[in-house]
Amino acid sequence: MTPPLELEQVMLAVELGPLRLEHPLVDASGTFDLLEYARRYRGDFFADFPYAAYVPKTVTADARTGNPPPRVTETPSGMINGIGLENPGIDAWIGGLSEWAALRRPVIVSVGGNSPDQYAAVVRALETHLASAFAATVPRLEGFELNVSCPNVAGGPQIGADPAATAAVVGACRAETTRFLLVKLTPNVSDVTLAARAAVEAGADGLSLVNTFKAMVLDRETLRPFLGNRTGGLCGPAIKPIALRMVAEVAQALPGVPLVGMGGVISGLDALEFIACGATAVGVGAANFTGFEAPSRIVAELRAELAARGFASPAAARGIALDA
């Protein structure tokens, strides 16, 4: 067994494709409202931002009102949401960029849509804006995460459940940008590696997995679906074992592809387990609803977990579960 290290001997920086991150943690899209937290924070929140990169709530080409309420409820060892990608649309979203231009961390924009053209329109609009915007008026938009896997949108199956449809979205967006391109995969498939491979072959630089599991909660009085959308996406500790398995499968099938693993991370040990299964970075979602300090606590716990096992960096632990 490797002897333990002192905390200061552990360097947390990782390289997610071309992005150098101060530590492996990023927020899962839609779970961390930067401006809301900035309003509540005492100090310079933009300088003290706890995540190594910021992934905002998914934006689409046109404004969306989302699903009818109720939209969120707790479940045993998790929570389920049916928000439905509510957002103001890309034009209004771009208009608000100056509000958080002071953020010092890289930003990975989460993009949604119902067709390749809709995804590409969002990427194109942002690239056009960035080409002419003054640097001081925009944050560091360094990549895109294509959300092909939201289970809370009515009107058909998730794009991410179809490898060919996934490839079409990636190809359309790759034609619009040279920036780092992630694809967020759905767990609601029998073999997650099929869409993963299709995304990479179509031009994706990396993969995020997993998104939430399609699920249902009943009203205990009426025995009818509780959520306004009937179904929603299950996240939290309940899904972690399945998410770990899927990250490991993709890491083995596509060695060398940068992965952002997520699904039920509420502690530093949870984050380390995703790294052990092959993830370079780790997304935190439901934990953001448990307390303001959650991301900073998880980072500190991750450093302690690495030190206790004698790992001088996350890279030293990456993929060790794959050798079993």
Contents of the next structure:
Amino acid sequence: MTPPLELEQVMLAVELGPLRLEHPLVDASGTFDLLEYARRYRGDFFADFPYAAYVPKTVTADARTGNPPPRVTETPSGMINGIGLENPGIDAWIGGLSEWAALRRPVIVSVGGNSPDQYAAVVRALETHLASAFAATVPRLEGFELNVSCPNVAGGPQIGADPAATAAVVGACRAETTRFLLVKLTPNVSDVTLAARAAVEAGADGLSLVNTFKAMVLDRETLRPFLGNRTGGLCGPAIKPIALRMVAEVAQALPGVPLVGMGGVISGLDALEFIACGATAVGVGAANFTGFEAPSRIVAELRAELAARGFASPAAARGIALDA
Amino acid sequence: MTPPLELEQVMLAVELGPLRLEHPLVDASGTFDLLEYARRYRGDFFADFPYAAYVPKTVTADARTGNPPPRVTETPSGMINGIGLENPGIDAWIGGLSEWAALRRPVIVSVGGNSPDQYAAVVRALETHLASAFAATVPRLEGFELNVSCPNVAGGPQIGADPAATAAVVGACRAETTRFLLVKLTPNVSDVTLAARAAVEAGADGLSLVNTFKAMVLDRETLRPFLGNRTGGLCGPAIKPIALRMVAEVAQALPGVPLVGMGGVISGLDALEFIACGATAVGVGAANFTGFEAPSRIVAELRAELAARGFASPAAARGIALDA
Amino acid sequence: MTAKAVDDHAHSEQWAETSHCRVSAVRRFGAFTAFELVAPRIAGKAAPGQFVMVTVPGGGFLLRRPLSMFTVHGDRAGLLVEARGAGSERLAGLEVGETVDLAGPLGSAFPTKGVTNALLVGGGIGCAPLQYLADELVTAGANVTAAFGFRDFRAARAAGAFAVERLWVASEDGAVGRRGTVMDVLAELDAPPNTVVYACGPAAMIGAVQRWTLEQGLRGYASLEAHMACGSGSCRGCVVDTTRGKLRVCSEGPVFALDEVRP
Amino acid sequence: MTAKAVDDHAHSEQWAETSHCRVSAVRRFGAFTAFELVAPRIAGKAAPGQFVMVTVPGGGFLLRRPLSMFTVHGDRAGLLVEARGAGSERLAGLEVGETVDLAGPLGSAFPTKGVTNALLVGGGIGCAPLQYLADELVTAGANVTAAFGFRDFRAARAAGAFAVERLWVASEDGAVGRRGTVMDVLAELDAPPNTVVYACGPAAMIGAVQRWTLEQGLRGYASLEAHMACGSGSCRGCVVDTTRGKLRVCSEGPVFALDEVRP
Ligand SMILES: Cc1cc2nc3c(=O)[nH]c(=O)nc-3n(C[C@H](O)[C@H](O)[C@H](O)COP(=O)(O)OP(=O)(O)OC[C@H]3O[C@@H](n4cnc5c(N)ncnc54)[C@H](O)[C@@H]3O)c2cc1C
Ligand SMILES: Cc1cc2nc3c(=O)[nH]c(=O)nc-3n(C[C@H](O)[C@H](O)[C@H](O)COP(=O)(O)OP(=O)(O)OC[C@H]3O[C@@H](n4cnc5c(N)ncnc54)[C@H](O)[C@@H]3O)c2cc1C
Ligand SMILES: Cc1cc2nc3c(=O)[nH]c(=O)nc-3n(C[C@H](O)[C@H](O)[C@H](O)COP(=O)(O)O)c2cc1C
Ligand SMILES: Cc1cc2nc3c(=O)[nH]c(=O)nc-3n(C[C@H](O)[C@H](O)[C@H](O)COP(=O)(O)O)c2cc1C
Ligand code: FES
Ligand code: FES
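Having seen the form predicted on its own, please provide the structure of the form predicted together with the partner chain.
Full assembly next; the chain just shown is listed first.
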């Protein structure tokens, strides 16, 4: 084995398509709210932001109140959520942008909807705003993540389970923006490479995976579905082995396409595993709920894990778990 | 809430299609070997057999040596296996039947293969043997479980992910037997009701679900795939919320079809949850690895959980988690 | 090969509200356990009604558990835990000398300014935040009356953890105090017209207290429970219905005006 | 509402090989911990080379861990654990008075009948079963020589746990005993022609011992490791390649004839 390196010998920076990230870790949409963290931080959170890019909670064209409570609970080595894409709608969302314009990191806007039109409307609204807004009043919105994989919204199967429907959403959004365009895939499929390929062929620049697994938890006493929405999305360490397998499959099927891998990352070693399976960046979701310091801890651990194995950079480890 | 009952007031017997089971619990194929348990038991294991029916490891027409080691390891609240359907082939398997002919419980033979012919060959071989063998030399083979969902065998996607391919396997086997015919579904699909419906329309009498989730674990040191087969099947408590959701979906889509629910059952409450989601019988897999006494413990706990909630039988609780 | 242990403290330093705390005292009352923890940063900032997110030790638990501030004495934060599920059972088993991770104080506090007459209404483990509230109100010179209701003799053992001078207890099986619910206690009380009501307990109790308060022409506050993931406003997991729409218990609550909640 | 606790013992009674055992003594040697457990049923049945499946306490672990029988004294079973992953770390932290669930003794034993000269070759934690084997052989009147190899000074601390009269130790960094591997020790030994070799350790070591034994015209046995789920023949998770095809380490092994293994 390669001899270990000193921590300082490891350079964590990665390039995610056109985005230069200081390190591979980003927050997973819906699990990390910049402003709430900033309220609790002693220093300047906008400057010390622990993730390399900020992915806010999914925003939709219309305002949504989300699902009835309860919305979350713990499961063995995981958790389930049925938030239901609660968000203020794109207009109010744009109205709030100036509050966090001081963030110095790139932002990847997570976009949701029920039809290609709805997705495109969000992208268009943002592009329109960006075209006219003063730079100092908006954060660095440098990319989009099309969330075609939320298992918690009503109305038929997920778009992401249908490659053609996925392509239609991507196509509609591609027509509205030249910015970096990610598509967030659902794991609730037989073959994740089908939607992955469809998304890329329709113009996506990269892929994020995985979103949550559709699941159900029962109330211990009544044996009725526990969540207000009956079903929800499972995430956390429980699902990591499935997520790793899917990231590896997509990396193998679509070499060269930038991937944001996620699902159950709670340590630097977990993050490194996603990189070994071909991810360029790694998303952290449920781990944000384990402590405010989780993001910076995971970044520090990733550096240590790379150093211990003699990898001078994430790129040096990328894909080494894949078939030769 | 219903007032609690005394333990003795609970009658655990259920009818799984034509099979009368003393209680709802059966072993999940591949996780429990009758003869190995009998070797370690003080009394007469054939008489005291803890499960209501015995489902042996999947047998195929040809002998298979399985996958290279390592084949198992633990994951957060779960485990992964890549055994690869190691088995002696149907002829040798039939040769060993007399060794355990004294088992008093019904047996459901798990059948594997790569094509409808291979499945049918196993069923035919058994039917032929049963037609001529002395009753005292064979166990009570009363049903079949067609395993179309093993994620650990080479050769393209799983049969169970394709409703038409599933129907073809079922049709071929239905032509060979009038015994109780279960089909074991894979969870690696977008919509589990499609293969479920296809199986029933092709002649299946009932359905078992779920088999394992295709997953990958990396070696901590080398970051290469840990299992000899690279990928394997994830099971255990980690996956229970997904399995429950799928059982509920199938129960809702195909009311009246007998279901064997499984995935992560390690306690009587877990078993009761599958019953609440519509299962008639419940399979226990990985929990067998937690201790020799696990099966009888789970049966006793199920009785206690039913009693505590005032259910006089599993049937009284069946399906109560489903939409009205 | 494992990466060098990364010092968590290095990363938590900048979080005003996180603390690695030693258990300094434990008292047990049946299924209830009262702890004191050495938590200067949290004790120094807290106000009654706020809560902390507590990491369940042992490694088997992903989410932290929300627990109300039960007492504050100097640099000690007190918590009262009822063993209900696996996580709270593990927490209830903590011994002196063990350490736990807390984040807090989080959420909104009970407004106490200018209150002269206070009526504290608690149900079951919902009584927990009312001890701290009583202590602060008494220090501020208010008249404090408390009415606590418990289900049965098991639950009523929690009463032993409380030190409130004018405390009326009811239990549904009559094991402790008056037989009946806390509403039966309220029915017999004479609340002066400027009384402020503070309620914490099961939804049904909050609803009954809300109606009673309205009838009496009083005003008050309720502290609500919700299942939480982040406990700090990020995930929108803990919303409850209010007259102002869906609000987050962890950040807009847990204390709400009694007339805006919809229990 | 929880179901009445079901007594595990009621269900384990019929299993000759299951035991709920109290830790009666603990000795620590760096990352290695030697335990004694009160385990009359297991101690009464065991033979050197066999192993037990140990439940990792705490609830966060699904699978049991296979550990070799390290010693047997009366009704006490001794185990030697190296903290490597999360499970063995928890096991290594066990304290006197805690209880653990064991199932065993499982697997095949080292044949010892009629052996007059024995050479025990161990590498790292693979030395664990060789103490018990040495004890039995000495009792039976055999001449026992042992050669143990360790990676570095950390691993060599395990040597402190052993009590074998004629013990040669090698460590790759020279921290303890001879600098080099256990093969360097063997090269200097004079093994009588009727010597039986017993090997347990990493695959590379087993392979080297296999070649050496063949060269010397000796015969012997190897104890192998494999990742296990059931530990008792049910799952076919622990197979290794042998000249007899794929065999299960847990039930056909862990002890195999040295000339049939393919390390
Ligand atoms: C603001 C607030 C203050 C609280 N204060 C206290 C207190 O002082 N003392 C106390 O004993 N309990 C208090 N609770 C409830 C306490 O958080 C839960 O009882 C505890 O989390 C149960 O955890 P468990 O692991 O035992 O239960 P499990 O059912 O195993 O937990 C599974 C999940 O459900 C959540 N959960 C379970 N029950 C509740 C509940 N009633 N409310 C919210 N989440 C729940 C857990 O946090 C966990 O995420 C409070 C809850 C809230 C929201
Ligand atoms: C027959 C036999 C006898 C053994 N005797 C001893 C002994 O006396 N003392 C001792 O310290 N260790 C012994 N081991 C190895 C021991 O079982 C593992 O080191 C231990 O299981 C590691 O568990 P973990 O949770 O720390 O590792 P993790 O890597 O966290 O465990 C994950 C999974 O991998 C399995 N596993 C990990 N490493 C090994 C390994 N080297 N061999 C087999 N399974 C592994 C674990 O059992 C578990 O299922 C023996 C193994 C076998 C097969
Ligand atoms: C409470 C919660 C809310 C989430 N909301 C969103 C969302 O709005 N948009 C989205 O794309 N994914 C959402 N997710 C999914 C995560 O971004 C992530 O894909 C998933 O949780 C897997 O990662 P993890 O195991 O690290 O949590 C949410 C997850 C959780 C737990
Ligand atoms: C070691 C192992 C071997 C298995 N072998 C088979 C098999 O041969 N046939 C089959 O249908 N399922 C097999 N399975 C899947 C189980 O029968 C079951 O569907 C799955 O493990 C989910 O249940 P659990 O979470 O209770 O383990 C195997 C599972 C394990 C862990
Ligand atoms: S628990 Fe996350 S917003 Fe309240
Ligand atoms: S571990 Fe299951 S057969 Fe050996």
